[in-house]
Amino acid sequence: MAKITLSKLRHSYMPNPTSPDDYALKEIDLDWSDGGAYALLGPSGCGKSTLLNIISGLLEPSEGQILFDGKDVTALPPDQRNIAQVFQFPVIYDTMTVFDNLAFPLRNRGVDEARVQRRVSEIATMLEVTDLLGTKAAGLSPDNKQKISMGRGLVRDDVNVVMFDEPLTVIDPHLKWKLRSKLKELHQKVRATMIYVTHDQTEALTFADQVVVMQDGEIVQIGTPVELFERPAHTFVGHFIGSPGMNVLAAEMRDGGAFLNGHHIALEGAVTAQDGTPQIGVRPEFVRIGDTGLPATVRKVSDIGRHSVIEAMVGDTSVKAITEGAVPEQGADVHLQFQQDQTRLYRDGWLATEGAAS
């Protein structure tokens, strides 16, 4: 296991770029501590593969540095940086055992049967498949298939960072959440860095202690799922993480505060910066329907199970408010409330109040 650090780490697929524009990564600078849970999180071609690909050695980056443990793993290939990666695609040997599967790995070192033995069956536990051991993989299910890709790379004990590179696309909706929650309790189990790549929210929020989410190449905002949910430092965080995502609405600022189609908005504090075209952030779980507030008209309503969405119009602005219990007819006109220490500006995107703790 270690402590994995990138700094100052760039990536260019072109041989001369000039231009932040001709970068795949941005500059980037990371501390993963050793033994932890982390995520990275973001759309298709936001660069978290292209990152993966730079930490396990099979890409070098154009500028920057990689290290382990404080030693610089840059040039390295991936041989010699003592990694475990679990891919989409459970990579098994269909002609061996479960068990030879699982055992692979620390054969191919030269490590004595007994520990192969003794390592194996831990693994095995840990993943449910012991009664499985004598089976052929050609004939497990997708799932277990991918429950043996992951032994394979949890068996060996003396790895710097297990990686998942999107290893529940394949699997089943119904049988994701068990992978999901199987793959946390391993975590908890054997404490080894593990690093796991997606575009899928719930399966980042479910694994991670800490998630980075990128854009464009970018690190827009680290921190655990709570912090993402509560206070997004940017509108992408907010949109990307949540369903129906967060509130993004169009403001104008006049003396000193935000307005809203014409009505002030009361923000959770002061606002830190003043250049930047603004937008008023606030997530559909702190809007309310009231009395009182900002008039609007509901456009639709959708019951989602244990509470509906509700869709209004201010004006040509959309607001999305959750809701349990009755909820005003398609047509009706009514007042939305938000959540004071919940309502947030962004300037360009970024974050532009203070909290209630700073």
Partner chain sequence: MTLQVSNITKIVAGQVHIKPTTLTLETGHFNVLLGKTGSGKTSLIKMMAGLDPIADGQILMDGQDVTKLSTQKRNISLVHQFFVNYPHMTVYDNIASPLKVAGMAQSEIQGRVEEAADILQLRPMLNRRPHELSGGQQQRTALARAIAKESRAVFLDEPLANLDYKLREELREQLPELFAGRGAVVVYATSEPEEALLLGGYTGLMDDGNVAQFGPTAALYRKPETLVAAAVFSDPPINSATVTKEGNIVRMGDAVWDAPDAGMADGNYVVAVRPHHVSPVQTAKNTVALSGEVLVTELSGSESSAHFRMPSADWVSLAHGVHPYEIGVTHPFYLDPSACFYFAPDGARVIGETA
The other form holds:
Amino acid sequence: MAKITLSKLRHSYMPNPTSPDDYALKEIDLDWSDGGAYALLGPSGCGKSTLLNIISGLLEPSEGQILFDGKDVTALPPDQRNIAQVFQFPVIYDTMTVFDNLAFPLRNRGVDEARVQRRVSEIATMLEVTDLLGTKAAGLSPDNKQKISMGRGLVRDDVNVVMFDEPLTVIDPHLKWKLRSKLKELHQKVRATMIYVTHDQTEALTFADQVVVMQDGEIVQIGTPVELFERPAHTFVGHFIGSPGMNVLAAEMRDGGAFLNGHHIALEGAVTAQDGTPQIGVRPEFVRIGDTGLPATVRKVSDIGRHSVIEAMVGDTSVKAITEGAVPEQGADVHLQFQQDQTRLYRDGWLATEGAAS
Amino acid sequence: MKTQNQKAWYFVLPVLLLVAFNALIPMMTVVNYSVQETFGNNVFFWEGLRWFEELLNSDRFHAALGRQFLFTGLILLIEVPLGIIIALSMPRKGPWVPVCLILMALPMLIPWNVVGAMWNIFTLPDIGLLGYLMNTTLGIDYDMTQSPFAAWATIITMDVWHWTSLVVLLSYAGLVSIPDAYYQAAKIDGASPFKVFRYIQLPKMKQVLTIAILLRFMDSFNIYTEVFVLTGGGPGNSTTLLSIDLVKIALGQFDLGPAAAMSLIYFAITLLVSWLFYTLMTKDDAK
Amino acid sequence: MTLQVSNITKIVAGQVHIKPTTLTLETGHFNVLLGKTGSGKTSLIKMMAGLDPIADGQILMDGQDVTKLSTQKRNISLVHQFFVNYPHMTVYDNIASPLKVAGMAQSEIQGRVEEAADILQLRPMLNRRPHELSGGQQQRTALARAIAKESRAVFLDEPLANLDYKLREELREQLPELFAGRGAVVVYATSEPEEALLLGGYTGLMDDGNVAQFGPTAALYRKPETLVAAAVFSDPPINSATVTKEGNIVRMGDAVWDAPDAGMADGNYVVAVRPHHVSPVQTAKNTVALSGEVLVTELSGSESSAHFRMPSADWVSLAHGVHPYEIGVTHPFYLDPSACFYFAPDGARVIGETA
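Requested next: the structure of the form predicted in complex with the partner chain (the form predicted on its own having been shown above).
In what comes next, the whole complex appears, and the chain from above leads the way.
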């Protein structure tokens, strides 16, 4: 296992990039420690797969370096980087048995047969596929095929990093949580450095100790799942994580305070940046419907069983609130209250208030 | 099942009629001929299975059948591996793809009799480009009207030139359908190029290869025009394949009865061997 | 518009794929078919659309029997899970294609296409081809085609399944508004319970080729008639266990709570409770203490779930916020007894009233 360092990494798919927009991946500096579980989270086209392919060596970056344990591997091809990768769609060798599939990466490297036997049966036990070992891989169900793909990624214990590229795409929604938690469990057992690429917040937050959120080729925040939820450093993070995402409301700054539709909004702490378009960010979980506060009109009420999502209009601005229990009717006039320690100011998208606690 | 839509059958009807008209009816005529003797004027005498018995015991038939199998066997042994090798070495992306594909398809676009005539002229010892080069520049004694070996080498080369493209194009279609992830996974798994071929490319090409081999078997086993135009079955009888012999008997000697019997046996052998090929090659899939 | 199916059945090679199904689907709200992959949602949609043969039964549109009418003549639209557009046509021509087939005047086509493009925010892309679009835009093009056509029935077969998570959320919010007031019967297949709730309207719960229950979505969620119906409408999976009712109390292992009022005879029942009614913290409602070894924990944005093992069953708890679970350690959980459903021991019918 290894520590991974990305140093001044940039990538463009164009031969002669000039403006920053030509870069699919903008400058990245990053340290990932040995044995950690990391997730790259972002919408499609945000550059997360590009970054993954650069780490695995399938793509050579335009600029910058990749270091494994301080050793520069930027120019090395994938097979010399000692890595494992699980792809979006299961890759299995159809003509081989499940056992031979799992043994393939070991046998290719001349590992002795006794050790191959031991490793394969260990991995098969972890993935609960022991009774499939003798069957031909071609006839397996998609989720079992993907388990075998994962198994091939995990069977070598000398790899620097195991990477997962949206591995649950083909899995039936009702089986997803099982594999999701299986992966977490596997990480805790094998303690390999693992990088998991996904657009699904549940997969990322469940799997990773540290989540890297990406947008438009740029890293917008790196943090633990709790940090990303509780204190998004960028409006994109607030919007992307949580369902529904954080309310991002156009604000007006005057007299040293933030105003929404003419009403003063109390923020978590002092404003730290004076320039840039101001926006107020507050999660629907921290918006309450009360007798006093911001006057608003209920536009829509969605009862989703365990709670209701209320969409209310403050002037032309739509604000969402999550409520358990009694809900107002559509068209009703209500008042909204923002929980102060969870109400922040963003400027040009970036967090611009001091935390209440710190 | 009472409300099941049965309309689909009407759409198949024209095909059934067409097949009946151009396959079943001629075939029944052949069956009819094969059990009778005729001396023209539409007068027939019942002969039963006599032609079949004679044919199956005839040395001439055995020799022609042997030559036919030798020819088909040789071209399959050359064209299939060669086709796969060419397909593997063709680019899978970029501007050269259409160029390669068109070049590959060219030989197949030439009419069969033209192929025969082309190669005939090409190999003439005095004026043909190949014949002249072989004899004069390289000093190899090459004349396919004299040497059976030269004749065989020529018909095999001609068929390889004409039809390897089919194997190439079908294999190529199989190859480009393999997602990149497979190659990437194989790289990461540390697989050698041979293993990539053995465990990824070959299995993924298997279905199209089955079709390619079947088509090449049937076509080459029934080959007539090109070989007839090129060698006329000679020198001697050395390149008289089954189909050429059949035409000699039917049209040259006007032995319609024996020729009909031979056609049926020919047809049965083609069918049987095709079935065998197909069964063997798809055996694993059934499991 | 009303779309009625009466006793329609699908049999393939002697096997019953769709059991006799009778439904009346109305316009003005979404009609959701909710069920796991393979439960028969797509089959049922294809049967209603006339793409799959039906072994028995009738399909009526506004009372008119269309069972034998071909798909082309039914004036319906179908949007698939995979983005189906004509690759060689621009977005405009893709949206216009069914209108051209119908022989509509050029000026009217333009009006309809532009209206649909505006609703789906496709105006700037009208001259592009599908491969130049993102997945979300491609699927919006397919939806715009369905809208422009003004079909009598629109079938949406998991149209959001292949989109990014966040995009799915946004489109899902827009969908009911898109079809509001258009007069078409909208049938929407999904495998996600939350999607059914968000889309509202009516829902049919599908299980094993059978519509287990059909009714207004929220009512169905609160009053499942069978254990199967309760289970289909729950993600994470619903918790269930065998309990014993004796006099005024219900007993599940060591846990004991007050029996519901409605006349339940003493004996064994199956209790079912949704994961969010099992909390890691004690509250005014969550009063019945359980304890179990935590097997797996998950975090999705603002909620965390824990799968835990009790002697009698494995259950799941879902709660707001992040909770400090430790895998392999026994944690306390608290059940809200007022949220429990009680079923007959075979799960076939619900017993008593539930809140």
